[in-house]
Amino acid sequence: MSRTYYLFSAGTLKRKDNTLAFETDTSRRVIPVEDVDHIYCFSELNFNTKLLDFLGQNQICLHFFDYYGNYTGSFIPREAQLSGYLVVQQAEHYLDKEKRLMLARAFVEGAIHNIRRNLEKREDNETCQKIDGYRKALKDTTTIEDVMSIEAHVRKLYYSQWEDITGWEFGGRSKRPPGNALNALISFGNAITYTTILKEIHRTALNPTISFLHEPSERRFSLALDVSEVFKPVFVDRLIFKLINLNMLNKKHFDTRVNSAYLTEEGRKIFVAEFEKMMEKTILHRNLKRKIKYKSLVRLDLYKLIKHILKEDTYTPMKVWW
């Protein structure tokens, strides 16, 4: 079973015969290539094209983060799953206003449902009722801008409860740089989720640059942003609440400066360790009637999206039932 590797030390990653070797000033570790799912680099890394060729042959993604834990970019192997017909149909769903709007609404509908479930657990009925109002309004939206506006209003309501849920200062969402510890956690968690979904998209024949909620643009995989909306409340927000409420993270795990905050290396290690544990957890799937891992939920959603684009079924996003 392959898994994710996180590199926190500066060093050299190289191909060694038919496997990988990671070398630092004080150690050398051999990593069997068949054991690698994808690799996250949080420190300076030396490598050469020979390594990239090898990673490409084995369909391994390499993700890079800067000193502050901000996502920088990824090495994505050349498409292994190709389907010209699917790409044409995916582009057709973007170009057709009604088809694009339907999918954009679906992504936000999934996000709103999962956000509401997080609040239901805390019996926040007043905010839930307000969210229900936006949920109804979502059905009547006629433009992508309207859909994005609904999503933004729901998020603002949701975030207004975070100080009560966590007991930490928040004040509202801030990015680049994150304004405080809670914002730093959200930014880091969202980046990890984005790359996780990008990896899964790469393993299908979907084109990651053709999206429906977010506008396709140069140099970004906007379909991963669309799908992330559905999963962020489940993968990121719930994990943040757990890490804070169980005191697994505290103020010492953040590098705070004037108007900015970042997770320290120790804080990132705690976050990704718990993220990996969560992704390996299993739940009983209501439709499949069998246990599946959290990380499999993403692939299932992408298969549903493919069926929708191929007009075999209607896409319904993953909605938390547990």
Given for the second form:
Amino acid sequence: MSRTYYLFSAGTLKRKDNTLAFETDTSRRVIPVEDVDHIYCFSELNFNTKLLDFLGQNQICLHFFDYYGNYTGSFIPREAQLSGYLVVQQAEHYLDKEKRLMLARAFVEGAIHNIRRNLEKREDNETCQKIDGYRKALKDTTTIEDVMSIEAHVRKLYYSQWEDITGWEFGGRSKRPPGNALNALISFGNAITYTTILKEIHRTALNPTISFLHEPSERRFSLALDVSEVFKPVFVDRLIFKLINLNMLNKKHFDTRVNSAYLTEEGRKIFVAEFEKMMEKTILHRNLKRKIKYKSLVRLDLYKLIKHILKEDTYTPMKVWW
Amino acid sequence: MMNDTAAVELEWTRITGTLVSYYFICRRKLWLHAKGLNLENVSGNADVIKGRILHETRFKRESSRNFDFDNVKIDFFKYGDQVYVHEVKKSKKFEEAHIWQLKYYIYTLQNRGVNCSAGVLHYPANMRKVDIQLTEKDKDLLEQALEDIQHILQEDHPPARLDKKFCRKCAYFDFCYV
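Since we've got the form predicted on its own here, give me the form predicted in complex with its partner chain too.
Full complex below, order starting with the chain above.
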């Protein structure tokens, strides 16, 4: 129950005896079902409901992405973890303005801290100081809109450094479609992070539709958006810098026709392989005093969020300490 | 109107054997588990997985396996002069809790008019069996425990963590200590 599988070639995924098989025109690969917890599908896939039943039994999520690498949707097994008690408390934290604001601030505080660490490593003092200013202002925010706007300002400052860090053309953030290679990488990385977090949320009793920073109506599973604010700088941005600075990705991994950029299949393969490697990396956790994987950081943050919602502890977002 | 004792009895029927055993291990775990914040199946805890495999593989030939009775789940029964309840456990670390879990099963069955006053606790990994009897004195103690469990579950907050050495091996460790 640990690995993520990525399907890049078109084919049929089916239940074969008591495990999974992926068949293409030329080959059949057996995937041991005990070893899977996510399947990401970037290609055309044929399957039937028998497969979905089987995936459901084994608590495996199937995520779909379109031709351009945009997130389409997921098959998520029926929630096994249900706690009416927690959902009621979670809703209360949304409805109570002060409580909601506190959590929204916490997510942005985590995001800013992690963003700043990325810049700090590169000794960019001026931008760091400006970011610190915003961080202070965050404490005095009184509305969600203010919190959102601080986040947007910090991100703008942060992105203004990206051309220096990577040496690649950036300009600014553009989506649907991403205007250049860096934007394509951010969009792709964010989509992968979002689904990783969504999967973890489904393993807890938290309700993924009740969010605090984002409006619950904004997207289907907006709690995943809230939590990914904290993790994007660590999971996505650092990985992008690494891939570019080590020359693992270059111009040929992008399709730049019609004034936009998409990662090619080869580029996606490199990205997800490195993403997986990172998720399996371990660090010593200060409170638990044992080594944990990067991917477990998400679950631990959700536990902290649950404890906050149960009013047992105050939520402090994951702040990189390395 | 229902009188108080009847209401309490009705509540008791929602208490599972697992909850009774947790009462003797950790009340925080009892509270969290009962509120649906159960982490046994998602924590990847090695002991939990070993226990589940043991449960799935041992005593396969017993005819009355995994018997659901009200909301207690009995591993298997044996029949003789009376009904005997059997429960399989991985390690005898929390033997006292296991004994009370089994006694609760016997108690529930008796309340339903089943002729049962004894059971057997199996520790296949240790090649060990423990015979259990439910005495009149046990019944009083058990009723006291059930009442306590009710009180714990009525609390708005989970009880504090134990900070015991065995916490590190618990499926709830990450949750409690993060």
